[in-house]
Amino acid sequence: MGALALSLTACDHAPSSSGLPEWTAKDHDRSEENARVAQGQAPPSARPRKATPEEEATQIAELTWGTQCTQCHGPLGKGDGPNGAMVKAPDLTRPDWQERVKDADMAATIRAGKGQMPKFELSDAVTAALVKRIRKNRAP
């Protein structure tokens, strides 16, 4: 009951609007931005930053990952895929497997393919990123 009768007290009047400048219509003025806006350009804080190169690879890896990988490696990469069993995916995130894996070797793999898994005709960026990805997902 306390905190709420000081809560109550405590905002008890209005905060003090001394030494804030008086509002002007200009305040609202977006004739400039209105005039960029007319010339077909965005306005400066409707422009989303351009991804990295390095982001930009991340984001296809992801996709590519998630479209084409997961259906055999799973996920996670764990061979638990829809169709992991039956082509004998192997479990990529096992600390035996990544440690006698190099990354080239990886890399390899992802461009020519091996066994029932296609070749992917991918950037450097992107086939290093699906690698660090698999990296990530490493088992303890």
The other form holds:
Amino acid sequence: MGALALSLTACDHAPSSSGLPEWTAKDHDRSEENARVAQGQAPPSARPRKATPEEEATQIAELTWGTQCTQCHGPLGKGDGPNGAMVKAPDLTRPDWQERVKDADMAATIRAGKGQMPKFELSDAVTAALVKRIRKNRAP
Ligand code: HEC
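Return the form predicted together with heme C of this protein as a structure block, the form predicted alone having already been given.
Complete assembly follows, chain above in first position.
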């Protein structure tokens, strides 16, 4: 309790006149870095803290894709997995389809299944991360 009151006081009176280095937002606010890590742009070595729930969902989605989606959709979603031709898996990277489809539609298909695609009971966060993964692999 005492420490909290002290640190609040310290923040109120920046810049400090005590001779200590001035506290800056850079010392504290890592949200930009967090966003980069969530997008997979920072190496694991630059990640000295616990994963955020969003990062965890992204990691689970990556695992889920590799174990449950790749066999039909292929690594990028082009429909070139080993079973892709058999079930006629569509190319999810097509820009014209990506233009038309809403995130919510993709999530609904993942949840409910469609045609030859089985349904998947995943958390909302993991489903959303799978949608994000499909968006990321959109062809130019
Ligand atoms: C057994 C093969 C199979 C597996 C496994 C599979 N899919 Fe599919 N997926 C399909 C097929 C086939 C379609 C086309 C369905 C249709 O339009 O009739 C499809 C369509 C989709 C679509 C597009 C739906 C639309 O709006 O047209 C998305 C998104 C998708 N799959 C995501 C996933 C994800 C994510 C996973 C893993 C969790 C997955 N699929 C696993 C076969 C599969």
